[in-house]
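Consider the single chain below, provided in structure tokens and representing the form predicted on its own.
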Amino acid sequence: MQADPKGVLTGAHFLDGDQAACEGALAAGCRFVAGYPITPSTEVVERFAARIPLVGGVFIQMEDEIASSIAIQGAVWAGQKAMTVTSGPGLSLMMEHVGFAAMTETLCVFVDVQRAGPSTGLPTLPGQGDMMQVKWGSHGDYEPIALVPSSPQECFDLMIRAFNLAETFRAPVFFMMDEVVGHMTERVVIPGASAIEVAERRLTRKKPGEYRPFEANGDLVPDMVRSGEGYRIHVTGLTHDERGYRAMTAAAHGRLVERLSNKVRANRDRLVDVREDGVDGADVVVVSYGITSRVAARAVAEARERGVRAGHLRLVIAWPFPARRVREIAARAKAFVVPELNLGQMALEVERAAGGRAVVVPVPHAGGTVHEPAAILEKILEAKG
């Protein structure tokens, strides 16, 4: 393997999505992973366990997903970039700690390689049924950030971005792969370290005694410190003030939760990321994400061969959802077609954003396999009228 002096791979490699995600995490500076084996995500941590001694990090196989999702948060407060890796059933168990990370502004990455569910479902086969879980899974109000790769190359590239966003917004970030993307092998090009933009932690310049761990500094995002460096830190999932001490009033709760949400909402336009193909002037626009995007691209091409003005809108970041762009398209297009490996989750968001200006046609699939292009093409032809 060709690696730079820090042990990070460089050059062109044939990797599956799970392996590429691991390499992206290493390139982003992740040096602590806690996880519990679960199909189809295990290959991420298997590779990490083999690679991490070369770069001076730590992998711990925990007793379960609950322990994994809190162990990474301890590592973050000690100064590390950290992530955990799981699939749908494990993500369900982690939801309490997702809320804790949001409330305590503990930046970390949750990797979810989706499989068909609910419950144990089909462990080795694909699904996309966790999209609403990452939006609403933990109780209370918070704004998640969720990236959705559609290729092993994007697994590498977007993993770096996931860590950068976590550092920038001091928030948990979700990395929503699916089994097919996780297990497909393709050429992945890994640039040298000098060509990779890595966001470093924003540490306070204040002296101990002056620093407050939850005091925002103009951009709604507080600076951090490393535990053990002389700073006094109190971290609690209870409603808290700028010092981190509990503040049991509705007024304090409103100030805190609104800031936690607004630090993402105020940057929605900066965060939204879609890829467009022939959307302007299209009568029918297919909205897709993950592996379904690759099937949808074939269906869109076939629709165009039949004379249909079809466009393709691919979500790279699913949360925040690109509601403004969907509204703009809905003002001109006749219909949206939304294929996904669930019985209709993100289709609801498209419908909400379209606001009745355009018809929304779901193409549901319970998972276990991917769509046939013909199934999506059929809905495109129906939608064009």
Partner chain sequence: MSEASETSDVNHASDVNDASEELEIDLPEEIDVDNPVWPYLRKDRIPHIWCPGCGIGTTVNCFARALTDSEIDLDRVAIVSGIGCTGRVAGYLNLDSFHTTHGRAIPFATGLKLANPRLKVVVYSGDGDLFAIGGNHFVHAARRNMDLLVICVNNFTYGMTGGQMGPTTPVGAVQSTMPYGNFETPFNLPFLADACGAVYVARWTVYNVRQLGRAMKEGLEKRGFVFIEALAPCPTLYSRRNKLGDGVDQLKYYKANSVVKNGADTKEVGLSFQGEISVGKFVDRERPTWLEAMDAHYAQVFAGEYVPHGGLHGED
The other form holds:
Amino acid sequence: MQADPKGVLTGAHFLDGDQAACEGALAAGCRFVAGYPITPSTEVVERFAARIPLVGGVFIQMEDEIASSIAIQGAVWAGQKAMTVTSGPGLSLMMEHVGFAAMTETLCVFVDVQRAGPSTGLPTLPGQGDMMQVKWGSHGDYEPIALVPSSPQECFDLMIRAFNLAETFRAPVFFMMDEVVGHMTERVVIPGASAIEVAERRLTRKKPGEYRPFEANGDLVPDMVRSGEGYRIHVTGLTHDERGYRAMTAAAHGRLVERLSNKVRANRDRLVDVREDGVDGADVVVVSYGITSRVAARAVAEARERGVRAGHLRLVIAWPFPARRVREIAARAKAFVVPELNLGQMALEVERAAGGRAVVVPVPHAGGTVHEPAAILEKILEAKG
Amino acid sequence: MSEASETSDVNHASDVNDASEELEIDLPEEIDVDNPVWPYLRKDRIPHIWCPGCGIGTTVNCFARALTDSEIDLDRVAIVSGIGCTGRVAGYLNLDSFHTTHGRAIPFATGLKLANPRLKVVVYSGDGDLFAIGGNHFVHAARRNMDLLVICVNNFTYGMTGGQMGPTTPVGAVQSTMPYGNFETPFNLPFLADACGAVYVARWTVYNVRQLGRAMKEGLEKRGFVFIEALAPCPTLYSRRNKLGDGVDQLKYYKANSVVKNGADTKEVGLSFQGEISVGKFVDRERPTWLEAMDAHYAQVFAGEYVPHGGLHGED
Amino acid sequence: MNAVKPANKAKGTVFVREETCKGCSYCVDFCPTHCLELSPGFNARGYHYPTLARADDCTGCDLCGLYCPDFAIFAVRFRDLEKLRKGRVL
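Could you switch over to the form predicted together with the partner chain, since the one displayed so far is the form predicted on its own?
To see the whole picture, the full complex is given below, headed by that same chain.
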């Protein structure tokens, strides 16, 4: 259905990524944010706090990120669309609740404006070191969805998609910005509400008594209800059966956890989103995401000027990873070059997908600033052989 | 210090008197009535996991009576628990119930309440869950006067993990992680709740079932952050390890040592190992809830432009 | 659940769900009229469950029901029977 016009700031604006992300959330119908101040993400919640009295909803600044990441889940079970916003240290604190969201299929959006870590690291400077954390950070198995915007415009556009995916899959959705994307200011065009498609909560049509809260449909995703409507649901982070009752057996655990993963895995092709530039026929393909993709684009252009057949594959959705596409490319290209603001995280995924058919050359950077295009170019030139 | 003290042994006197009138009734051969707590339970999950003599089930009886007496619409009541023995209450009550993560029942409940203000949200959890790992959330929810009824079953120990020292374990009590007796100072929970701004603070033991039920009823009817501490025996781990006998012995201790001190200065109601237990309603006051404060403030700041928050369910 | 056939002097009676009792004895020890006793025999899980030993003395006050941590016993006053039978709509 169409977005609620109350939350849509239609027009052309000059916004930073944090502000644009907030506008995206409002346009998507998010009316509940719980957060805790942390650089470089704070502007998202500051804007939400300023905007929400005129839109209708709640912003609450909680006592910490642990509280924020579970308060949003309470709000979701009351029927709201909700998100929390943080950066690395806060994301680390939220990890148990990422698992709770996965296990209880509580759809919500975790925004992570990445800074350089580990620990307090470089609070005001960029990093991309949380990519594996969102994939594997909570204990146990689950399949998260992670979007990686590279501009303020994408912070707006992809945030709407993040909420829509959360509604569709009932899996934890991460919005993986970085300090530069969060703080760079660019033109952001917000369309009219009627041009924005938002996914609504898929509520059950069954009556109380007939409804089983964790009984999945054909797409492996169960329909939901809202607390307060007489369904007397039980929700637990323990392994549970279709009724939501704890079920302490290996069989019940296998059935539940495999479904939680498979509902995303089975839809990988629907979810995967990459932007390609000259990938087909390229000898060297740069794989990048977030702010690094903007630096990489320049390196790719310079390589082409030097006669290298270079392509660029940008991840818009990092998880699930576009393994099939990378495998196809690996069959024809000589090498992948993977610049990222960490010491090699998504490069491991590229390597796994390439399966030895093409060389994978990481361009590691511990963060604190972005790559010099020359550093990426150098690796492209090396990799072309 | 406190107002007039009296023994807490008021259950029995009134009940015996009440029953002294004569009645003539023809009884049928078969009588088919329900246990009053039964309709509030997920019957397919009974018997429960709690040990013989565990006081948590007794508090559930009191809560069920409070629900009946308050005549609240049960579809609008949600129970949120953390982890631990008391955390399992959520799984047994036939209400919307959420068994969340360890220590985080209060922030989950905060989100639930704010997103649908028409819900009566009850946090039902244990002393370790609410005051050790979850202590910070308790402090802040009370400060904000979040509209929640928080029921803490305090059995002085971590039962689910085998009887470790907790934030309410009295000095001197033996626990598996304090094998030579606890030397840490425990919380005085009513004082903590009072200092943080709770609008209603009471403590009863599970010996005082009628008073505990009445306090829960008042808690359901009160707006704002309500805190009820229910002292309950853990015969398996706390009592046995401290050679205090079984659950009956612990209830007899409550009976002999509880002193009703309604309106007492909460500073004075701290507990000691097998010492006197101050019980009663200590605090009952009014101040705006978080949502009321937000609504009033924004209505003033934005006048007609303010879009009041009513959750998804309209205003109430 | 069995109602114990009361004697004439009784003002109420108890109902016991023997199979869920865990034998904590709260009902027996804290009954104001001391009308309950634990059974000599065991239930299926090995616990002694309460029986109404002095039926004449039961007032139906339901303190046993309030104390019982296992929801295994409760009492009714005869004068409340009609009301209870109508059932609680929940």
